[in-house]
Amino acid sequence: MDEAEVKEKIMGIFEETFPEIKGQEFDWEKKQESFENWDSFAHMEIVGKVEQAFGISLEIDEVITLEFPLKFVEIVLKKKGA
């Protein structure tokens, strides 16, 4: 799985979790606090969807560092050995 495929899946997860961002230009470096509804519950929802979509388990120290969408891409690529 290459970076483009990972980004496509993660963008889909973010659009599913935050429907208000659909149709907007996706900002990979938009911080968590800049998303209107990205609270702790949404964070864990995204983490769960990413784990399921990529067949990985994230450690708590990794989960804490996930402050913007591109960080999810970086961790998935690292975990998948890409």
Contents of the next structure:
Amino acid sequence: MDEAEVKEKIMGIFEETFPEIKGQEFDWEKKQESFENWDSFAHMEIVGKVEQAFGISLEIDEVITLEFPLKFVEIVLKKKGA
Amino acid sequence: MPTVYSILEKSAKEFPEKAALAYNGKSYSYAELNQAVEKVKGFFLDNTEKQDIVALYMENCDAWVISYFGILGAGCICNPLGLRASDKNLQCQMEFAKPKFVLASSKFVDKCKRLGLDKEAKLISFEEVLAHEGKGKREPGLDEECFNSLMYTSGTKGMQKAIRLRHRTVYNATCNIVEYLKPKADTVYYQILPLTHSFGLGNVHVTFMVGGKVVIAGNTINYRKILNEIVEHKANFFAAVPLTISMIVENFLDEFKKADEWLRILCTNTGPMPIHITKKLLGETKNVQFYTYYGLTEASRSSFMHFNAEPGKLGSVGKPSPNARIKLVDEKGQEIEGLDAIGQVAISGNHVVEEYWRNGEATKKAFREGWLFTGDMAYFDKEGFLYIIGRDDDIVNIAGEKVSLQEIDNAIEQLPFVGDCACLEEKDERTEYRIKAFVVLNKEKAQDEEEARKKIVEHCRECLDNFKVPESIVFVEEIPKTDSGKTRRGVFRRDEGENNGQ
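Please give the other form, namely the form predicted in complex with its partner chain, since only the form predicted on its own has been shown so far.
Below, the chain from earlier opens the complete complex, with every other chain and molecule after it.
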């Protein structure tokens, strides 16, 4: 799986979780606090979807550092050994 | 009697130079905070009538606190809009309450326009309010019987119930907390909870009442950062939902021990605290005093539990708060007594509201002869400690929010290809519980299951708050019903548990 495919899936997960960002230019470095409702519950929801979509398991130490979308891409690529 | 607004007013007079609020590198003394609040108050005194409703739509930030007290100071009712609320929920709330203004932070102004929230009310940004020059043409006319805020809670039939809280009830609840927790004037409260929720907002009231400082966190997902900031700000008061405390104790114990050098009060609420986590926390910390309480928006902080003082009763929510009365009743509403007798919790006291706004049916059911009938089932032990064991209806607790399963059933059943639906709560290691929907497809309007699943999730995201959207959907042949056609959720829950080997 290459970076473009990972990015497409991650973007889909973010757009599903935060429908208000659909149709906007996707900002890969937009931080958690800049989203309308990225709270701890939404965070766990995204983490669960990413784990399921890529068949990976994330440690809590990794989970807490995922503060913007690009971080998810990086961790998936690292876990997948890409 | 004083009002919620007077909590801040009094501390601003007594401790003008003391630090009151900090957010994102910006700090306010009580005098500075009061000055900012006066600006907001002046705007609303010039543009509203007493007890008009003002909806407040902002993220956790300094502007939220300033706006809230400014709205109250003008004698208006603050209607905090939850950040987890769905678009449809927000629109319904606006239509129901018809606020005069929606006061939004810059982050939410565009969303308000997109949702048409500016059709029912005048939309104004925080910056516009601060730019207002007037000090107010009318008197606030504020007294303890005035309404302070408008909140919503889940109803058993899936309709949200509106609760107007009076200054008197909120002030009394604040006094109850102060009397029990005894926070001191050097309190520094680190806030990660939503300000829109009475748990988080109540702690702000408490901190201001004793002349302490509120530090609002920017980031609420990085537990290590949160604990480091507690140390950095020398915060001695922290509150979080059980899940957050569990995550911290299980994964960040070293950082938590460093925070323990400063922490004196740790408070949790909204759900049961896992006993093994409480035991570990008490065993690994030296200073922090750990509390939980039992309460509802209708009757905040009705009991308190101090875990350090009662290590043998870690499953309890404690004894009634000062000035609160709690009894257990049977199905007919008659008080039941006796050890371990299980009954519905009923509460009375000066902190309890008297009705659901514009909902006579729900009011009649829940409020009788000065008592609030909560729907929570519980028992007392021989020392008078209260143990909550569950609900007598379809309300479950998801991520600290009360959720009506019936509301989710109703939303899914709106889809033409759905014949029937019943939702259950399911254990989840990260969010405690999540929603699982069981759906019977309408054979006449057959859909591919994958397509149906996608459409159900999309539909739920449109019309339900995000924490109510099912995490998993299972297609079944039928759902157990009573003779009158009501879902037999208890039977269904038991059968599902057995199927899953629980």
